[in-house]
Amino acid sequence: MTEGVVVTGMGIVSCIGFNVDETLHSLMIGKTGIGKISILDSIHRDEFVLGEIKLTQKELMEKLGVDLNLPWTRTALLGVWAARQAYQSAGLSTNSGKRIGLVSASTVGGMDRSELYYKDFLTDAIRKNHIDTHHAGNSTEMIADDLNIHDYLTTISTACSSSLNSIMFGARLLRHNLLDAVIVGGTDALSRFTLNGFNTLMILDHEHCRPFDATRRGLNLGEGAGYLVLERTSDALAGKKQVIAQVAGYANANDAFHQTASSDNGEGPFLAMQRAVAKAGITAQDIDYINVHGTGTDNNDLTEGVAMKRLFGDQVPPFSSTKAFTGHTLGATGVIESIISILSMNNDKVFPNINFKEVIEEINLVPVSQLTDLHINHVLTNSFGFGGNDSSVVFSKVPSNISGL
């Protein structure tokens, strides 16, 4: 294997999942952590089903044992519990004279404390000005002070495709020997500020979501956290440590069409198909596996489609969206689905597509909505956000020879 950017550990909770196994065990079995609302305080709770993490504010903090003293999120608490997973499987240590950074996406930051603030707002200038949790970044200094990394941190929050960017710059980092090791990724948490939000936008549906189905009507918002450790290969190999896949290529385009919707033509998630998978340096039809955003809104499942047409013609790979068992993580999305697609490379597996019953007819696609058998070598997964920031990622398979496999 030539020198490049592997992944050595993974951490991840979602509704679906405590853990990386727990993952598997429901993509495996099919089932759907999308449910009716009993954890956000909301007046639409018996309107809409989400992808809550079934644990209060106290209960997580409990779970984690943190310091009850300080300012926690639910963002940077779900963060904190992903990133100790992905720290611990690769055997990081602060003390090993590596230069460890932390690269973390949030899209919603610590909104999740700062709605609770909303009548202040009104009378309270000082509480207005100092609300320290309220900003994206919040979570990521949160996690780097739990995990004692020092050497660099930053977030993006580039909506949807957050943590697909974190992983391409942390690649970005190793290839320029500027980290040994970076722990990237992304974590977002429900809040009242995005159900509505995403409610006045007129894109949630109140029933399960339907990615790539012609009655699509909507999605449905999740929370979660993701983080993969990220380290060159050869120092992965000489450190005799687990690799478990590698990052291939990446890319991101913005095609500016709108600040909410895709072009009709597709050209962004195009053009961040096309450049990681020629970043991989392999061609289309090497692609076996794709797990599409698919969020099951009318603009993007059509416009992705004609994506996928322009670049893979009559010959598109089998694909599937998850976003029907996890919910829209948004920011924590890209990292969710990276770890998932994974999975589902080592395990030879491609997990469903579920509620798809329809064809969408004028893309004439249909996903894979049975959990099937097929041989994974490389796996490419999209996540496209807002005003048209859109990115994708190849993963490779490791060869049966490399530790670890």
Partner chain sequence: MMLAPTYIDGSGAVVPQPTVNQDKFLEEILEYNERFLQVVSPVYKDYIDVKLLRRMSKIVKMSIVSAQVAMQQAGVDQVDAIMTGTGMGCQIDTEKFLNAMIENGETLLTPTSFIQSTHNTMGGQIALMLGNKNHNLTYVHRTFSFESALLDAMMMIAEKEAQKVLVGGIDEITDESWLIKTQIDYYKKHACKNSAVYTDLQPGALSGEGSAFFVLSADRSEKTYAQLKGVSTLYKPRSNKELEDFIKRFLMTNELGLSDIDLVIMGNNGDPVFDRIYEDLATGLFKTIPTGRFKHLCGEYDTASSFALWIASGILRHQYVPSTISQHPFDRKTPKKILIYNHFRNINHSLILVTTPDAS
The other form holds:
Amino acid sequence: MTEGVVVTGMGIVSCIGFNVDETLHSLMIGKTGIGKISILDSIHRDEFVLGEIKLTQKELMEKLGVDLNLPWTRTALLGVWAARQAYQSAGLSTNSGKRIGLVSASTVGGMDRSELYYKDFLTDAIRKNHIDTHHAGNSTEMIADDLNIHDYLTTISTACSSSLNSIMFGARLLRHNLLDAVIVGGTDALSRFTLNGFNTLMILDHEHCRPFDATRRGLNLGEGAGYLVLERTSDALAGKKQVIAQVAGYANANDAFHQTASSDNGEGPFLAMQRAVAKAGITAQDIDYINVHGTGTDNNDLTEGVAMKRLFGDQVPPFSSTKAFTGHTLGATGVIESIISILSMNNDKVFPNINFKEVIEEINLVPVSQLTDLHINHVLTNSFGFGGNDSSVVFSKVPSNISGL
Amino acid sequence: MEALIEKLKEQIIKQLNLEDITPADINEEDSLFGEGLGLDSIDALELIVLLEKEYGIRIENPKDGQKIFFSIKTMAEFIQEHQKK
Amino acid sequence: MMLAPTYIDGSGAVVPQPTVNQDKFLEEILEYNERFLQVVSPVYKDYIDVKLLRRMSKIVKMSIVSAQVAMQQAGVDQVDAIMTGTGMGCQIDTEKFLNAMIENGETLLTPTSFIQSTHNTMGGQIALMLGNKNHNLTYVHRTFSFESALLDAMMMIAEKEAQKVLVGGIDEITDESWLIKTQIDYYKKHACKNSAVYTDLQPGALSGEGSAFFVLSADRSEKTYAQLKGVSTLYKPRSNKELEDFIKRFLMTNELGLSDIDLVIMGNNGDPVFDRIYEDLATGLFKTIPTGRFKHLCGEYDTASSFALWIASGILRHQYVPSTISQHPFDRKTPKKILIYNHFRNINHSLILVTTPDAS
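Moving on from the form predicted on its own, kindly provide the form predicted together with its partner chain as a structure.
Full complex below, order starting with the chain above.
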């Protein structure tokens, strides 16, 4: 009854690659992008490792060839970079008569510049240009202006689950025929604000993170952006578009347990996964692989594991966290891992949960820790955040006769 | 020890913004978490910063907080012990 | 395309006017002569457990109270989804953490203000208080924030994924954020009488804050007093004609013409430059329609349109247009169809259409 929605374009920028091909390559050879801090100017520089994109603000602006007179935030630049790729790979154009929208996600918006210029806002005439780049919608508007998008735009922020929710909302806009194509995803740059914030929570690992490992000590932050182009299945087929994946199911649930900690029984994550699978019209047994949220914090991995066991019983499908490659990219993490999930599915490979050695006794779940061949028809990806915001999305393989690949 | 306990009570009330609670309301042996004052994991992190800021004591592993912050009394004992150094 | 019928069963607001526990509907308003307007604080302890209150900043508290009022009015204790919109989010906590970080050189920072600085704090806290495990989303796109939340709610209702949805718009003002935005002429630098804001010549808007929540329902019941017909947004129109076409197309989509509208509530905010857009419409496209304004009551903030919806649905409920908002004596008998038009500096334009429950 409801109209299907498919992915017709992808774009991604993170510490493991500046485009889809580079990302795939890093995942295949098991190369992490996490390392010593060299871009972010923080007193914690030597204390932590980060998934940084190794380009300065100036280098980013030059690389993208953007108007240097505009007040760019790093968040906006990363967003523009990934969104351009998605737009081009889907073959979109603004004079096609199609209604094109943009639904982007971000957690701290333009904080990367605000935290540098905050004390100058009242005195420095040049810095004042950055007063209005602070709000979370700024990067969305910078991307929209770069791609000349006018038909619809909005921004979502639900902490670390933000960009999975932009996929959901975008799919709804298509199903209600309010748009013909929608660019969905998110962008977040590293900032001292988030590094220090997570540090006060004492959930940052000083070493490389070890998701789902018994000795895990916390997460590594990262930065990046990712966007998908979504279109209705019928339009994509009529337009003989390349169809990359189907957005089969999605759900958003709230743990309603505690502001930062997740519940012992993993209720929110359980509901998000269960409802997403139901929405896809499949059963839990049909899920071939899960790209888990797996941040490497004590609390998340335990809860996520408990929730997976509740849904899948003793038949938990092969799963891995790819955060030891990219770091936790906050508002971008949902879409970045969606792209990784799609790459996994379309290449029939499970990318490894690197740094895993020792199983967590309480849940006794072993992630896939080596690159593994696996036939994947349906992939589930999770993102959970503060405020109890939990989201899951199911992507399904496109039948080979219509994929156009 | 008495003075330290009283000081701690005041510092905790201020740091955690415990509205409607006075130092007299807090029994130094009562548990700070759960049934007692009803503090939670975020408060524990606030208390770790309080120890560092006011007493120069650093706690690296948040899990250590569970024992140290059991009550005002355990906290005071911990401070005394570590300030001697 | 039209979405399924969506009814308004309850609403609650905390704004710089007395709106909580009031018998009267905006008959008398508070006069201010301030740099910015702040909400009339309800007795928060009457609504929120003191244990929880200690961590909450103003924006969280006002969200919870207005959400509770809306739910009580609608006679529901649970909803199928919670959607919030906030342009700037938790400014007090963001400033607290940011200032401490800069001033203490990244040392001795505490987690509470960081945790509370995320935009989804309000949605999360409401879910926590209700024990609500359902769909929960926060939109954060300046003056599109509340409109996005409304649209998402309407789509969920149309898809039968939700019967009752709690939707709200919230923003808070602080001394610091006000001062910073006076630097770029977004807000007025000097105190201004709210009653005279529309003729004030200082650049920028009179800044304010507020929270308004609604219970939207898929089915009409005895609690229903208004119908939310549609919501639409326009980004950076390239000409006046594009703006006018947007308004006409929106009405056409809802099978209405301009002559069907009984009242247009507009978002004039006292900014002499950008209020011209409203004035041109009032003397142009909307010439034959009575108009009203509301930001002298609440000041300008990113989700002020949520208060406009509170007013519009209140007008339909009370069956009268308070003289405190109408620009001209309202001579039409009973308003049935109200259009809300708001814009932010000619960048983000939005329309919301609300009618009596049975209006076709």
